[in-house]
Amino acid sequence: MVVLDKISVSFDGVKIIENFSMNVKPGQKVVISGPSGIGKSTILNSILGFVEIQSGSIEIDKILLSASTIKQIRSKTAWLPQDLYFKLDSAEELLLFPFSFAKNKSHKPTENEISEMLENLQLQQNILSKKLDEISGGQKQRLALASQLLLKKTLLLLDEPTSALDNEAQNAVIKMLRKKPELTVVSVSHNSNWNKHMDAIIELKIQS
């Protein structure tokens, strides 16, 4: 589902990833970790070609990742990044926005689906008629997951899923992810709770 074979990145010069390598199967749930710094954010962005890469190659579903097929790779793949830098005002618009653009509109979950996902998730129903500075960081934060999620993309993409949430909210999206089978997850997490619930660990660790 996703190889990535020998990339390098560089930013000013610096190498940030040198012949990193990666393999994951089709519904395999697995997690990047290492220091602060160390570029598994930018694996992610490179996933989705928001990084470009010096070297090596990285495929999705077989297909190779370049400038003709990159919209049909990001067609398949949610992604949930660290922070959220869309200017939305209530917790119904921060569910209902990828469904806003026109690729999306013809896949709107319905009210069951909606009220499903968020037990799921243990959030209130009553949750979409508030404004986002009313909620806590840890309900936007699974908002953001669910919304990604009812998209039914086959690959999800998450960067630093559990940093506002605590031990009951982690598990409630563990477990959530568990039952989709049919998904493929590629994380970056220093959580030591959700690492060891994934299929496999990627542990990066620093050049000596």
Given for the second form:
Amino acid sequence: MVVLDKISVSFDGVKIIENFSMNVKPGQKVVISGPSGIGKSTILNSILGFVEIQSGSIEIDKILLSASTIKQIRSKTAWLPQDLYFKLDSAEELLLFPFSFAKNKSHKPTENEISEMLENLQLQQNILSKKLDEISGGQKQRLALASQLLLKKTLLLLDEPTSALDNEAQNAVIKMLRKKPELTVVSVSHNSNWNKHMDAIIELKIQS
Amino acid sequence: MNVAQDIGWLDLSLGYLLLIVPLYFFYKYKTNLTKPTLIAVVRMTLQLLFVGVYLDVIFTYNNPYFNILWVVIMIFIAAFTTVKRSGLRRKIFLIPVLISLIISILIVDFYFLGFILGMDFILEARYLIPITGMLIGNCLSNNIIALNSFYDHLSKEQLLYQYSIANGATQAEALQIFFRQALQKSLNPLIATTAVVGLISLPGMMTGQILGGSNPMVAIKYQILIMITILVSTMITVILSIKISNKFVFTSFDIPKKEIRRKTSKG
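For comparison with the form predicted on its own, please write out the form predicted in complex with the partner chain.
The next block holds the full complex; its first chain is the one shown before.
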């Protein structure tokens, strides 16, 4: 599903990622782990074409990532960034934001689907009526994740998905992902609870 | 009606005496505005005197080529000023802004002068030059606000843009929010001015026409059309400037290039 072959990424001449490879099978849930600043998020950003790789190749669902295929690849992904400082008004707007795009309109969730998703992620049903600045970081994170899951994409990219979650909320998220065997997950985290529930841990180490 | 009473050169110079009032307060409150004010007044005087001489020639000969040349010069200066004042890279933005202004002015001028006024010769200097000048002036100031807002928000809220395109948005959909903000920011003041015109402000053109001897109702009709055409030309310029410049500011992966803004020199 996700094949990275010896990719290298540099910023302003400084190598951030060098010859990194990974092979994630369909339905597999993996985590890229390692110390802060080592380039974990850069790997997710290169899969999404936000940063361009200097060498190597990236294949998503057997499509080689390039300028001409990036739209096709992005149509298969859902991405949860680490920060969610968006200028959106309400919790409901955050949840339904991706469904305002033409491509996702047909997947707009029903009230029942939303209600079930909120329950699974331990979010109160009345959260949608709240302003975005009235809810906590953890609630916001789960709300955005709910949105990603409702999109029903095949590849979910999660950047530090537990950074604002307590253990109980983390377990609810993990349980939810485990209910979806067809969903491939590539996450970035240094949370040991999260990591131990993933199928594989890909450790990034500081190169000497 | 008679034409406006001429102002003698000595009388004109008496007008400059009024500047003593702001200059005194600028000095008293140490605003550092004294020098910029003096420079601005000198520039304004020289520019207007130059334009006066040029317009005198233009109006005397009323040659279509001279008239077009003057409009082209105005559009070039407006495009340069827009890009410079928005802090954006000239190499990327000058052509898009120039094209936008040309298209917008062409459409609105043709509609106003050719269709509404039904002029046989739409390059008639006394209509073409002041009306185009007013349109360009408004397009310029509002386009600076729009471009600044659009690219500033795109840079500050790049995460929202990335979040959108990574979750199914087309580029146009992902940019819509920045587009909306730019339109609101640039057109809101213009709409507010339109709403109160006549109540708390008497526009320059109308005043000028009345002073020049026109019937007030004729001046008002012109002013109504001017307000509408300013709104329309500004809207067209803003939309085209953003849309056309968008073609040059993204990488082949639809990510904004780093070098959109002009480098500021370090002090």
